[in-house]
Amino acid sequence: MVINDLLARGMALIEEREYSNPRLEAVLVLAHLLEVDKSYIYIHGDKEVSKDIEHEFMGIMGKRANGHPLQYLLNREDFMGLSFYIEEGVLIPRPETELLVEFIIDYICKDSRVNILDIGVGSGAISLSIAKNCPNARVIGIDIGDTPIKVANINKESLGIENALFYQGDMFEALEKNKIDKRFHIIVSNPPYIRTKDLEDLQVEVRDHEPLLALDGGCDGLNFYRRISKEASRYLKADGMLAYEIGFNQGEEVRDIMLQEGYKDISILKDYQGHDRIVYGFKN
């Protein structure tokens, strides 16, 4: 069967999935089978392929038609730039998530000695982004499960880091096992947020296939926060910095929890869509 005859085949199976473009995801799928830019694909539409492949294309549209999320079908995401390895039982990074990363970077400048912790670390793409493009700062990232350090080492090693150490635990418990007796200039945070009765109508891409831990913040989304924010605090060097992503109508709530707990100089920054989605604040 020839490509563009095998795109439609499977654009068919995915047409009517609402968050789908079933033609690039088509694309996408035969590309990183066939281990070709997608450019290949455009311009060689009568080439002809195996059996083999156009069996694992239909498998693998079949399995998108029925709700997994591409990310996760092609073991990638980007994220800052980077190529992300991902599998589930880590969240798929999010372009949102980049705001956090970029705000940090310019933070701390490239040439920046400082000692960062990122806490719930999933494939890596917070702790592996700054630290990649701030090659002068030490990043530690912890998190409770053993997917989430087994994915990031695996994207430390690919993308060629040095700068970022991983350690399985539950929070600062991580820092407590591992012995590591280390003060913060910097945490940072993106924690689950999700209200416990709003996971049942997130789309099933999310709900059924991303890492529950990573998404559900408790009754009123803010567990994570009020825990963060009253542990942080020993772990951060004098002025040091708290800076979390938040979902879009949580700002002034977790500013309260922050000044509640004694940080100073809080402020909430706004994604490109208007919404707040950066909350930060410095130790008292």
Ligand SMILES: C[S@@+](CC[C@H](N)C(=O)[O-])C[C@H]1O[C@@H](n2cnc3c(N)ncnc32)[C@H](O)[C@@H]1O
Given for the second form:
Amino acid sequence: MVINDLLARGMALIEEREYSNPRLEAVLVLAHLLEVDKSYIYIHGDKEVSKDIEHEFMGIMGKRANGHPLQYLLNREDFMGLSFYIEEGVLIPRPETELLVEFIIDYICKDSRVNILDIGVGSGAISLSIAKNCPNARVIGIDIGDTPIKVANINKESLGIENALFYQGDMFEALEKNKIDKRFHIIVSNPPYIRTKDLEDLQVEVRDHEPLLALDGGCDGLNFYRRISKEASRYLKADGMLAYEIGFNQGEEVRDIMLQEGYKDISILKDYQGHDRIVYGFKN
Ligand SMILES: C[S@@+](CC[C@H](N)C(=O)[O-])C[C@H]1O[C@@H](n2cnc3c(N)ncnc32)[C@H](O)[C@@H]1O
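What would the structure be for the form predicted in complex with this ligand, rather than the form predicted alone?
In what comes next, the whole complex appears, and the chain from above leads the way.
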């Protein structure tokens, strides 16, 4: 079958899904399978593809029709201009998280030697983007899940990053059990922050495929902010910074939690949609 006919068959499978861009998705899947750039697909619509590719392509498009996120099917997502390996079991990095990374990179002078802890590494998107952009930073990333630690290490390797290390464990326990006796200049986290009762209403792609462990922030969505804010000051240097990504309506609540835990100079930053997105403050 030629490329254009195969694309049409694949697109027909996913056209019903209102959130997908059928043509672009079909092109991306076929480009991935043929290991070519997507422009090749646009230009060579009359080129024959093998039966094996045809079969694989229809298999992937069938999964996509059932709500599997494209990023898991292609095992790729771009973040901060870097290409990350992704698989089910890690959160797909979101564009809004780039704001937190840009904020941290701007805050630390690229030449200064700083120790940074990233709580809940997922694919390693935050840790590795900071490490890549700030070669003098020393980044430690921790996560409770085995898959995030495995995937973060795969990305560390493929991106050629040496100034980041990953440890598995429940929050700060990961440091204790690995005998990392460090104080950090910055602790950063994009923790799970969805309210448990809102999980049911998430898009099927997120609800049925992304890890619950990366999403569920407890009954009011704030469990991790409470726990991290309480425990983090022990691991921060004097005047060290704690910086969070937050849900769009959690700014005031997270600020209050940080205030109660004794942090100073707390600020809330908005994203490009004008929603609260980052809260940060300093150890007193
Ligand atoms: C919202 S995801 C963020 C992933 C990644 N940092 C990003 O921004 O794409 C939250 C991460 O926290 C991890 N996590 C959940 N509970 C944890 C715990 N108790 N200790 C450490 N990590 C935890 C999850 O496995 C998940 O990878």
